[in-house]
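Next up: a single chain in structure tokens, the form predicted on its own.
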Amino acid sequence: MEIWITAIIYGLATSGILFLVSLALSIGYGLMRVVNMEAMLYYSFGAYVTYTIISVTGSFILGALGGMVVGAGLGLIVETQLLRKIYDRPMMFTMVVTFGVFMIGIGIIQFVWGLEPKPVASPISAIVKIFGGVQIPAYRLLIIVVAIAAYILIQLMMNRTIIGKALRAGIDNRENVEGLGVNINKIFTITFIVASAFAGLGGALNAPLVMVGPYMGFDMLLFAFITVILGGLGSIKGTMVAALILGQVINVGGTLWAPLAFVGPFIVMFFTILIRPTGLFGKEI
């Protein structure tokens, strides 16, 4: 029983970081129509920066806010100088362009940091003893509350505040929008900056769980890719719910059997789409 609670904890934690990684490739879609596949830069910068801050100043939380702020900076660039240019090109004209940046950001990474992996230690040594005894590094359970956290504040972002309900209303209709003096590219950048600026502390969250290293973004886009696709491409909810069910496929699954932890979340998104082409909570376009 130990055992499987531990699993399904983990499990938790990994939902964190994938929903934190996947806001960005599912905000980019169900914003812009873009497939922003330069996403996972912000995701590899932010755990780089913060591998240097802590490596400079000993403190994770300067580290994670570093991490964010590289992240957000980096969308900003990416959204005003490329994305904008490239929203009415074919799908596959935009996935090819993304990529072109992923690689270039991966070849900075490389010039910069080096080709060897980079440890980060955990800020947080506790453990914390849970339903009869069963033991979670504190640390996991901090991301788990992280990830909540920023659900809630983009949900309320998205749903109670005035760029919130100008960003739904300009995705379903930009000229009427644009027409009552609304700077629509204004707050789809607005709300792009933040998703980058989460992606960011997803790299910083992850980086003492994994070493840090240029091709990590490779490692977390697929897994992101799967999360967006499972719920719904551009929908906020049906990635976190994706999230929640491929951290347990991941964790548990693997659990079960070690290779699930890799194949079980393509089997999950293959029979979801033969039932739901759309995904989870995913709209015909």
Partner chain sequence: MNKRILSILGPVIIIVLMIIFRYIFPNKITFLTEVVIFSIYVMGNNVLMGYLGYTSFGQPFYLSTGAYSAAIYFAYFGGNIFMAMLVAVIVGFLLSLVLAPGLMRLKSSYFTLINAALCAIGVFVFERLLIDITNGNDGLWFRGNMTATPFLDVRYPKNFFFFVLLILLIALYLYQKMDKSALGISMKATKANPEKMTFIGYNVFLIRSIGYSISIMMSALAGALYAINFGFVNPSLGENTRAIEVLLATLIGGVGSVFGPFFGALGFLGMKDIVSSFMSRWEFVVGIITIVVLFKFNRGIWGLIQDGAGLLQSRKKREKTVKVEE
Contents of the next structure:
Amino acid sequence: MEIWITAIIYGLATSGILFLVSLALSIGYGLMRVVNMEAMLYYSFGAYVTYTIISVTGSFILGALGGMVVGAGLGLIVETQLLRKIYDRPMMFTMVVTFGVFMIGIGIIQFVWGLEPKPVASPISAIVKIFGGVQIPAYRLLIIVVAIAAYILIQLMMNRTIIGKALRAGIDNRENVEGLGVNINKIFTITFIVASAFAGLGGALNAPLVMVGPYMGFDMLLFAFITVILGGLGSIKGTMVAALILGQVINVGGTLWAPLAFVGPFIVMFFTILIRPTGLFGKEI
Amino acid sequence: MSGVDMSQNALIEVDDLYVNYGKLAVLFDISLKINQSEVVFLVGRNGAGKTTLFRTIAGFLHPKEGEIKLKGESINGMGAYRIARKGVKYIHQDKQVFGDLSVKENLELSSYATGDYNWEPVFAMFPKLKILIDRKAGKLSGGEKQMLLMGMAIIGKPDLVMMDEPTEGLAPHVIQDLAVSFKEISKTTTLFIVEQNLPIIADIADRVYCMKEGKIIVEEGCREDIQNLCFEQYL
Amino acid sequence: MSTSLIETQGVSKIFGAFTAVDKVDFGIAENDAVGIIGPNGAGKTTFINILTGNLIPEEGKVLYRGEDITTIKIEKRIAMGILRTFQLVHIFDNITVYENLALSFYRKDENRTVPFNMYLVNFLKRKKIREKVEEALSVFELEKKKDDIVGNLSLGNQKMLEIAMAWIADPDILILDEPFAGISDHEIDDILIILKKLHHKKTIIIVEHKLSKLTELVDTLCVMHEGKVIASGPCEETLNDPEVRKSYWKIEE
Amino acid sequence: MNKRILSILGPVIIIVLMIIFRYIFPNKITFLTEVVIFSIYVMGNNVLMGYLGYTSFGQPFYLSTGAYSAAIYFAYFGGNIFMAMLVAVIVGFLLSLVLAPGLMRLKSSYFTLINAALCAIGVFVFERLLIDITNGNDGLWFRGNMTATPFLDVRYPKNFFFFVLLILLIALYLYQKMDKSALGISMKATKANPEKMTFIGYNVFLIRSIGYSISIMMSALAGALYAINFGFVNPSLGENTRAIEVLLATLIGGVGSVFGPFFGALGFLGMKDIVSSFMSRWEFVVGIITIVVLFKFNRGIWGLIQDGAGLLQSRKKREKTVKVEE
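Right, the form predicted on its own is done; let's see the coordinates for the form predicted in complex with the partner chain.
Everything in the complex follows now, all chains and molecules, and the chain you saw is the first one.
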């Protein structure tokens, strides 16, 4: 019994990371109809910056903040300098270009931090006992809390702020929003920055759980893809639901039969796509 | 066609405009002028290029040749949102409100863009909107949507409001109400309207342009002539 | 209307709460030419989509040579000889004019939906195909453009090619969706001259806005408004119909 | 006329060029062999990308499927090199039969992403799931099991080079036939406008499936040749990170052309050879080349060659080819 509760809670933590890192992919598609392969750079850079700041200052909080800032900064540069200019090009073109950007980013990481994977120590080593004796590392619970906070934050942003309203209107009909006098490009940029900051945060939070290496973005890219495909490209709610499902598939499935931790998500995605070619919450492209 | 005279109070001037959709040439050699506080109508059969002309003036399409001036300043190639902020509002055909947002949120968006949060003039003109304020805009009737769109357009006191077929598909009594609103708005704002409803045109038009197959074929500026003129030959 | 080549009996197509085509009865005799006019949103394109099988109507029947084809798929209807062109040109802009035509003719000639048997033979040089394509090129006056990549042609030529592609497959019914949209008067006249050559040799249905040009070509007009056919008959008569004047031109009398 | 001569003599010129290279740079024979094998791989990808308009981030999966099929045959069943190639192609064909019904219905973006996922699954399968058969990360070694072939013993690198050249010649010849056949033209037409294809009465799904099948079989063949060349196979052949290589080579060569893939392979591997001589990791360079090629050089090397041929002929024709680009 305990083993299952542990798996479920670990699954929620995985979901949290998946949700944070997939947001930039999902939003990039929802706003600009661009499958932005480079989205995982914000994640990798977030993790690396966290590693560097921790090794200099020793503070994980500073590190995570730094990861967010760097993620956001990269998002700003990529969105304004690249994505905005290519969003009306064919899908193939944008995918290969953004993949090229991703490769350049990996190259930069290799120049700056080298090829060796870097370990990051967990900032909280405490173990929390819940449900009468199930031992869960407090750090996993922290990730869950942060992810929930991020989801609430982004929902508040979408529903309560004028930017979110303009954004929802803009996804609905970009031209009419512009016609009112709203600079929709600016709104999109702000949203994209928020999403890339979350990806940076995802990298920071995941750093203590995995080795920080040049190819960590690649490994995550696949899972992020599966998350957004399963949830439906462009839907925030879908991304969240898909992250929840996949977190459980990876951890509970992995407990059942170890290879499921890796293959499970793919299987779930394939069957979903066969039944609903646009994912759970996606709209027709 | 008569040339465009260069009087001082021209709000919008369009000179020798050519517009293409990709390879498709849609507008040919369009010249027109709208003066301050006029009510100008644009008529023509479907596919004549009226909507394209509107979209070009509003900045959604960029001309291949020719020039558009707003108060003497060229707005060629300017982004649509900047033109809107300069005081040119464009209400699309098909009454496209943001269906996902409430009436209030729709109005907020317009206020956000213009910085004008005074909704009193809107509610004075369309009291019904005040009642419907929390309704999702997608659930409004056609007439109510048009009211909302006009309300959103007059926030920020624009110089020019362009409306594309505002009365299309509406019941006759709703059209009558809207016609009253047109007159009301025209007291403070210049109007440029695409319309197929001839009685409304006869009632309030200062000037009428007729388009056919991408060209302006007739300009009629005399009130009496407008009332008596039978436009059917151009439709 | 038993002599009709294709006819519809009370077909309706409903999109959600919107009735795009409302109980339309329509018929066209063999080798006739009919023009369908009506304002935007009148349901013209939806109606021809029902004829060609893109859409299956909610009610009513489509009869072709007296046979019910209401639910028959697009591919089968093409094999039966119902071909169409599109409002926005639908051609293959990455290959040459010759290849476009050859591809269309090959389908008709071999009656195969997958051209796999020809894998290793340069089918473009086969005598039968070459002769037929040359003929089409001369009928549609595209000889000089033969080896040009289609994407580089003018829009008028592209429209011409699209009609040629339909013609070369020798259909029994040719459905043209706004063939004159977006091209110059001069190019329209060129297309008209060619279409007139086909007059009374092919059954033609044309959807068009440009009335003045249309009346030169067709004998019968059919006016649609809000999903209904409100008038049909010889051109002059139809255009002076009070109902048409009211709803198509918004003229109250 | 120039174009026509080029396309008739093309395969021959390429082969002669390669043989000349082989004697000018005798110590580069491994490199030249790799160029030839990679060309076949790129040709496979070009069918997807240039003819069908699908971008796949999963080509390494098909490559490693072919390689492992050949390797498993060598390790456990027999030593005949032709048999190994045949097995790889058949496995590729069967794989395409299984996958085509699902993949060929997808929109282009989903196709790309699902292929990337397939690629990851492939690595997992070969590295962990079949570890008892494939030896996982250690790789499967089988050089000793290969038996000699008659006439030309291809177990020796210098003979193998001529052997793969022969295969490339055949492949190029068939490829060129395909390009001008009804199938090739209908694939290009499907890329341009699938809806119209339906409306002149073709079965778009089947045309796409055939193209997909050809692509996979060519990738699998290239995989088998890699396996024979190296004498062992390991999972790194199928890694996702390498998906960009084949895409980039296709782009560099010129998408959708018959001879583009060869020049793409040559250009790409040549660049890789030069760069890696002074830089151990070269993702950065690959990324920059990708972007430069896409934005500034989108007709590829073959496009340049065509322009050059056009220049010789007349100015007018050159203007035409430039126009295509727009």
